[in-house]
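A single chain comes next, written as structure tokens; it is the form predicted alone.
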Amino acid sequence: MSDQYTFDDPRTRYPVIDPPKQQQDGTGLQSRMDPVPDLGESTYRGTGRLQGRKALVVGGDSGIGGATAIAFAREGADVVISYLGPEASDADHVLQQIEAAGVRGVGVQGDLTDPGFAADLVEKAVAELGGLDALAIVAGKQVTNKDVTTLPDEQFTSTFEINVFGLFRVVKAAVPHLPPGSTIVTTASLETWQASPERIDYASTKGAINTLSKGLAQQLAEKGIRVNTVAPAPTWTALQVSGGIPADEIPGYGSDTPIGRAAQPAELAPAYVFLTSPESSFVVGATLAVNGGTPTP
């Protein structure tokens, strides 16, 4: 393969990964994964798809939010990203290939759990790119849990704290800098419609962040600003060996699916770029599924 737009046969153009058990604490450093999932740096080839835009990536220091940002650099994008203060090392590699391709590209750091958080980040991104006109929220948590009566109240609390209330409050921050013609685009998750029992707090998050996506696309089309939502099936990020899937799943991740194996961020990128470009401008209140052949609504 020499980039994406490369004709060859999905089932082969990535690897089939068979990751030995492994785990990390915390939220987990790409770059202690084995194998490092591939965020595209060789092979993502920009086409000016993103020229001038200035876009922030919400968790975009690895994973699919790191090749999303990678990604919209290539493609002609200033690029700011948020990361939490452990995925420094990791962000910094993202930021390192956004300024490679010859644009801006800044870090913040912060959680979003921290109410005030979204607005700061949000603040930054304006005032470091000279505006804002590309949103895209890939941050998220996702812990393993097999029995609701053990599922911590503070788990389930801050799982929704991350996914749904952080989202709301960067979309609700950003809604006053965005001039017609700008995009949001969220991640939901397969979960949102086949729920699995082991991650009951995070599928539940992903189905409210579906939805809430479509009402954004209703209330904000009027401003000409468009929401739509990227649905990913199993892909290759530090989620799975922080606690994300149990450790017995690590071997064979992702070769259920009927494409034979799993996603790597690289292929979820160009989804984004997508929903963000001029290219999709009647799509609105989308969801688009990644998934590798699963079946969904």
Ligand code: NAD
Second form
Amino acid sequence: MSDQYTFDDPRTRYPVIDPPKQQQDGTGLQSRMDPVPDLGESTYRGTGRLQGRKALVVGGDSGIGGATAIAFAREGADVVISYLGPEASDADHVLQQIEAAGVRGVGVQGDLTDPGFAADLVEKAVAELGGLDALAIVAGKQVTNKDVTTLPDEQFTSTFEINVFGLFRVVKAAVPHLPPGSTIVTTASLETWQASPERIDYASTKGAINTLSKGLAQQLAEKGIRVNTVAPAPTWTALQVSGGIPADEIPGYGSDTPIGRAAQPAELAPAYVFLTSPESSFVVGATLAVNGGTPTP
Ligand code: NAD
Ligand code: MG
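For comparison with the form predicted alone, produce the structure of the form predicted together with the named molecule.
Every component of the complex follows; first up is the chain already shown.
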């Protein structure tokens, strides 16, 4: 494959992965994964679709957010990414890719469970970029637990803090800065509609994000700001190897999709680019499923 526009067979465009069992603490480092996820470093070709845009990618150090940040940069946007402290080396990798695209790339470290972080992040992004007109909220946490009686209150709370409250606070801080034409892209999941019995907290946050985005899209349409959602699954990222799925589900990960394999983050980035680019001007309040063929409502 030479770039994302090359005509080829989607079943074999990326390898059918069969990763060895692996687990990491915290949110995990993508660079330590086997195999290392493909963020489109050697394949994503920009065509000027986000020329001059000022973008904030929340959770842009790795995985889907990392691929999105690289794609935004190659499409001509200046990009601020947020990341957690232990992920600094993953963030550096993405920032190098952004700068190699000839645009501005800035990393801001912080934790979305800290209620003050969202407003800080937005203020720093606005200062670094000289404004803000593209927001992609990709950060999220997923911790597997098969038994509601052992699911700690702290986990239930923190999954909502990161995935839902964090999103709400970022949006709340960002909206006053967003001129007409701006875009917000949120991140749901196939679990929005197909809750896994192993992730009832996570699945409910994804339902909440999707519903919140539908209401917000109507509210902000009146200001000329478009809100849309991407619903990925299953994508090979640090989310799974840091407690997201049981270790014994890692071998063969994603092979049960109709297309027969897991996605690489590089395959999600074009969805964020489309929903951020003015070419999607009449797409408002939509949820774009990128999941290898599983039907969604
Ligand atoms: P990832 O681990 O590479 O990215 C998630 C990022 O979220 C982390 O890098 C981290 O920076 C950020 N994050 C986590 N906890 C945080 C906290 N407390 N404070 C600030 N930031 C925090 O994994 P990914 O799969 O690329 O995840 C991106 C999004 O995609 C998530 O919202 C996830 O729910 C969603 N998603 C992923 C899949 C999949 O199969 N990978 C499927 C459906 C939805
Ligand atoms: Mg990460």
